[in-house]
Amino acid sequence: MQQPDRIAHPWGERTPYGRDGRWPARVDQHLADGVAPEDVQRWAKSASLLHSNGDAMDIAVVDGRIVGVRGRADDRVNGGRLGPKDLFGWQANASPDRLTRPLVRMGGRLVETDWDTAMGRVVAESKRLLERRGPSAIGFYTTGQLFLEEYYTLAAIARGAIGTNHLDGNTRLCTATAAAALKETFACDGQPGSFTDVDHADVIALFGHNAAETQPVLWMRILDRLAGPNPPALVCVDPRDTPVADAARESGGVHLAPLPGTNVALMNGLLHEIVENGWVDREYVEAHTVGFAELEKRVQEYPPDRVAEICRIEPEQIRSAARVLGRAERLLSTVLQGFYQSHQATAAAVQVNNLNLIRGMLGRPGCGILQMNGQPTAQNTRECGADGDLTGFRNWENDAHVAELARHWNVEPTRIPHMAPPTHAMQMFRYAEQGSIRMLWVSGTNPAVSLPELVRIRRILSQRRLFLVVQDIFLSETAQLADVVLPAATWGEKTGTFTNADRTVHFSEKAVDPPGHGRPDLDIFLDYARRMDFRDKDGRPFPQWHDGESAFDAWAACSAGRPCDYSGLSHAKLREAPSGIQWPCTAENPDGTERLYTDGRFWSAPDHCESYGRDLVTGAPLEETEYRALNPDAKAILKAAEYLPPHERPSDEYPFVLITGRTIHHFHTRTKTGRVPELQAAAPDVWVECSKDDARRLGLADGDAAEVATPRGTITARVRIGDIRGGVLFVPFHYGYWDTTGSGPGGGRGRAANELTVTDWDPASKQPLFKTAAARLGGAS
């Protein structure tokens, strides 16, 4: 049978239906050539990595290989469907130039070795600098693409038998404004909605969240709506005109494209509007709130002739938007890299939180907030203490809390830092470029392409006072730069569990063995631990679980009580479930949970909370006295912010703002996907997309090689001339050298997106800001 042409037509048939109703099944399937349905021997039980819809999927296997996938029909997340990622992404596993040996640098080169000699100079290095530096001077850098339970564990390993600080994950780049958003306003992370209030709202807002690239069966489900009985009106907030802000134009809603950086005016001015006409819900305002006086205070500063001109739309557009979502019955609210990788980012999407809230739109079927998430592990990432937060959701300037996880763990408290905040990926950067962190382990990410800087970022991997180890599945941009490179087993080759954006648990089963000598993530750490000799208080070695289900086993008792409470979950629940399940999920909801505060309360207390809010212009953590003053009756915070102009702006010499971007095509630095030879064809290569009269003024034709340059740097592209509004250029961040120079772009011009942006980041959330730059662009001799 025929197959779909899925890179034509990413997102299917449609499979309408109506306000209230069931979202059809739809399976989505593909096979490699040659194979039949009948000729698989076995499915096993997965969910997407390549995003993070998390959407379940079984693995088919032929002869000890994976040979393609299909959706999970009964699943709650997709109902079967796949996204071209999704579909062909688990080629990449089959890679020939796959990591398969250890490597250690020997004469400058990197040789193979076996893992006796590569774990033995990791140890070796870690004992001397323990011993002469301190724990401080070992920092672990990670993904937002391992497993719950390497997460946890090296979140032990980090904090509780080393007791370093600096451990981190790239979630930092895509997923910190997410959890600090939801942390300034309900006190603790936790995504409040679900993926099906789509299935009962009549408003949808995506504020900087271009769905339709970024989580395609999430749109799909979106699309399907529109084409149904009673569809939703869309709300996109977007500087790009993309299928989403097409079909907000087409239901009726209102595609607002504003200059970046101006998020929060334009905010501010979405609720004036809201405020000034009435459409707020006082009375759940008054009951689970507070700081509502304030954020009236501050928006009436906002009218929409002001918002106009400091965002460079219409006011009548401002206008327009605040009667749609003002006159909702059901809100659900999205929020994405638009907002996070933006200035202001996290008090850009904590305006998006005070909006359902003033409205009432919250805990309700359809009136719902997801604070999207980038990468398909980063929730778990946040939950076990992984990317800077403390295991469990817990407060790390609560005593108490951190007593609790040294109990869980059995280790001293003091052995656990939290004199001050954990360190932030930027900051551990700028440690290591000044010398005080000196071993920097990094695990399933490729900060040589994806950080801002590039230039700065490869000097500092290049230090020969730095001792650099990466894990990885091939040997990426940053591996060669490495002392040590580790080979890992990834997605397909291991067994674990991973929670999507909305909450909801998938088991994922190894379906083969990893080539040559790989190894599971966690069976790395734990051997790590083991040559260490880490100790618990009674002689124990730690960590004490020794693997995946007995590491999930600790992580379910650790998270009991907590918000993010996997008491109810066990690896074999979840291998017999037919669906995933959300958390919580506990011994009195076995079910799971499919929204958070549907009774007006929260996780907010002041002896409960996770943290007790920063300052969003500064990003000073307030005083625990000072929140116990703000919130002593466990309310939802509405936290006001006042616009501030970016940094960096437009000049003569730099004209234009520059922003940075994905494709549905392609994942972080395409590690996988540019080895996937449909994804690949797709999207084979760099390009600046600027709109007509730039072009023309230019005299840019499509096609054409660009130059486009920043302070930090210059690459070459291909213009894509596209809708985007004027001033703006849009460069897809995928793009590196390992398929071309290597680690870097050689003596040439670079293409990495990143050897244009900024070292600067949110202060609230440290997420890096990859869409405020000035740029030049013009063409390439």
Second form
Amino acid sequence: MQQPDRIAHPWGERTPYGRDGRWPARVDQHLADGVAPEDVQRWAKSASLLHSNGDAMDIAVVDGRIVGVRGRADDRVNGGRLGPKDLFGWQANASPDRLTRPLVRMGGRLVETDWDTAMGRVVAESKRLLERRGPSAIGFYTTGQLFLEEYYTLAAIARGAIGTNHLDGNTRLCTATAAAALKETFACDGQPGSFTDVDHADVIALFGHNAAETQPVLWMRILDRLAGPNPPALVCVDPRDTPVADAARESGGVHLAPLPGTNVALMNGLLHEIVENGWVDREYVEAHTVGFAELEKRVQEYPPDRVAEICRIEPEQIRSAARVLGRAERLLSTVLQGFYQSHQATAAAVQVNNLNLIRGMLGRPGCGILQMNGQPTAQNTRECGADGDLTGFRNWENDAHVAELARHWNVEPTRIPHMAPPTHAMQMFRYAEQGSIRMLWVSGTNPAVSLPELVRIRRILSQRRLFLVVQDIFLSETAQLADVVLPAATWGEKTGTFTNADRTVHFSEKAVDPPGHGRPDLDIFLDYARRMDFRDKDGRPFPQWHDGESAFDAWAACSAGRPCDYSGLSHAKLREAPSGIQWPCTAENPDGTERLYTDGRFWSAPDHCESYGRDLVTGAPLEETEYRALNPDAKAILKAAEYLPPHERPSDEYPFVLITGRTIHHFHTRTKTGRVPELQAAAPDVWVECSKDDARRLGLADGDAAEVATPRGTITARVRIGDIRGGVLFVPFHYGYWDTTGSGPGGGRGRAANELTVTDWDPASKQPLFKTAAARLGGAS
Amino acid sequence: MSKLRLVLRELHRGEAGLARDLLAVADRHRADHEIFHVARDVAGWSQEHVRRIAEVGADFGVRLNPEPRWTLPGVGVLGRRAGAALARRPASGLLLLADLRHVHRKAAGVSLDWELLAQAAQAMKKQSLMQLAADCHPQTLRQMRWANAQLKVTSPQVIAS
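Right, the form predicted on its own is done; let's see the coordinates for the form predicted together with the partner chain.
Every chain and every other molecule in the complex is listed next, the one we just looked at coming first.
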């Protein structure tokens, strides 16, 4: 059963269904050439690790090799479907250039060694720094691709054993604003909605969320609704004319293409219309929220004419989009990087929450909010506290929460740093630049390509005074700069669990052995802990767990009573379950929970909440007393925000706004997908997308080599003329140097989008902004 | 009335000074990108306050410049150079703490002056002044909280490392 060409037709055949109907199953499968389904000796249970959708699949094994994948028909997330990255991506596991042995730097070169030598160096350096400079000299920068058990263990080691405040994930780049927006509105993280809301909605609004490319299987679900009876109307906000924008127009909805950096003005304009036209659910607002008066006052300043001028769109477009949103009976809103990586990220994402709240559209089938994630296991970094949160959605400002966590870990509460919010990634790199962080342990990510302003990042990572440990499966651009490289095992080579953007927890089973001496990240972290001889209060080795299953059980206990409650889950239960299970899942609620906040009650009581919130402009955390005065009754918080102009605006010299983003064929910095023949052939090199008019004016034709420059750097890229709004450029961020010049551009021209991006982040979520940089475009000389 | 003019004059001086200081702090800490961007954003609030104080001042017979010079010639460049020279050294952290401490104290002074104006406006039943204080004072408090929060976040690393 081979599939039709899923590179040319990424979303496959339609299986239409109507409102409130059940999404029909469709099983997608891809096996290596010459392998028939009956040849497969074993199917190992897993889910996708190349985007945040969490599509359930089984891994086909023949003679100890992975030979393909098959979607799982009975899973709630995908009903058997797989996107192109899932169908082909597994081949990367068997790439000939996988790291198979640890490497250490000797005389300026990385040379192969054994685990004892490599770990010996890491341990010696850790001990030296702890003795001479204390825990604040050590930082950990992790990923959105490890498993839950690994993040939980890393968080315990960093915060509970070493006692450093410096632990964050590259999920800072993709999901920090989702978490921040939920914390601002609901005072606690936790995805309110469910993917099944697609089945029931009559309006689906996608804010800066190109689902067609970022979450192709969720997009299939929407396409199937659009092809069935009673289809929903779509509202799409995106400066590019994406497949989502097309579908929005065809569905009788609206596509809005605001100038990048103006999302808050746009959202305030939409809310203005909702309020003005009486589309507010006053009863819901009264019963379940605080802050409406201030919101109402704020949005009064944003009538459509003013907003149209700021966003450079027609006022009538704002009115018609507001009409669709205002008259919706069941409104599902989704948000992604178009908001999260743009100017005033949290403020804009929070206004989407406000939209659903003032319309009373939450907690019922079809009425939901999905603040999406970018990376596959981003959800777990947030829950486990490996991304600048305290483990289990706990509040670093609440001493009782810190004490509770300390009890679970059996360490003194003073061991867990909580004098200030956990350090975010960009600040960690700043501390390394200043020389106060002297050891950085990077696991499963590639900052030398993924962070903004790469000239600066490479300079920081290359410092001699910085001891750089990189744990990865390939010799990435970052690994090439390391002092020690640790070869890891990946998806299909280790057992554990992970959670998708709608709280669905999946079990991922080991299918094959990792190549060479590669080891699961969990084993590496635990090995480090034992070699460091970390102990708990009673002198027992800390962490007290020793493998994936015991790590999961420790986490489940630690999460009990918190919103992300896993206490009803275990490896055994997830292994047997036909489908993934949504948290919270407890003994009383063993099948999990489809939607949060169904009763309009929130996790916002001052003693329970994860956060007291922040000032959306300055990022300053609110004090506990301020929060208690604002929200004594545990309601949702309607937080108003003023629009501020972006920090870097187009000028005569740099007349364009540059935005970066992803393509359906690649993941992150292509370390896996660039090694997969079908995906690499589909999108082999970087391009720059511009509008027809801009190309004509500059004398550029499709396929020409062009130069894109900002005050920070220059790249060359092929011109792709597309339906993007005039004055805006799009460059995909996947392309780096591992398959060209090494760790950086060498003497030549760059090709990584982040040579160009500005160092600026949202003050509330600390998410770097990849969608506001002034740029210049011209023919390449 | 002359005492009210004194309060307006003092507020104008304080807000203009705060705006200048925030812009100078931004210039000195370009490598601390959040400080750089947010200091400039909130300096904009003070600049707007200066314009509005000057506008209202005219009604009370006090002439105030709505657009004073925001940077002293040469100072911005010097600050930028000093900041750049220190950017990759731990000492830049101490300089930042000193600057944030200064901003906090300065904003606290301005906040007190807004308090004085609001009280006087109430006593004298001057609606336009009450509105002015109601609009501007909360932003001054946000500037203070920002400086305070940044101090709290940055100081452990600067001092303990």
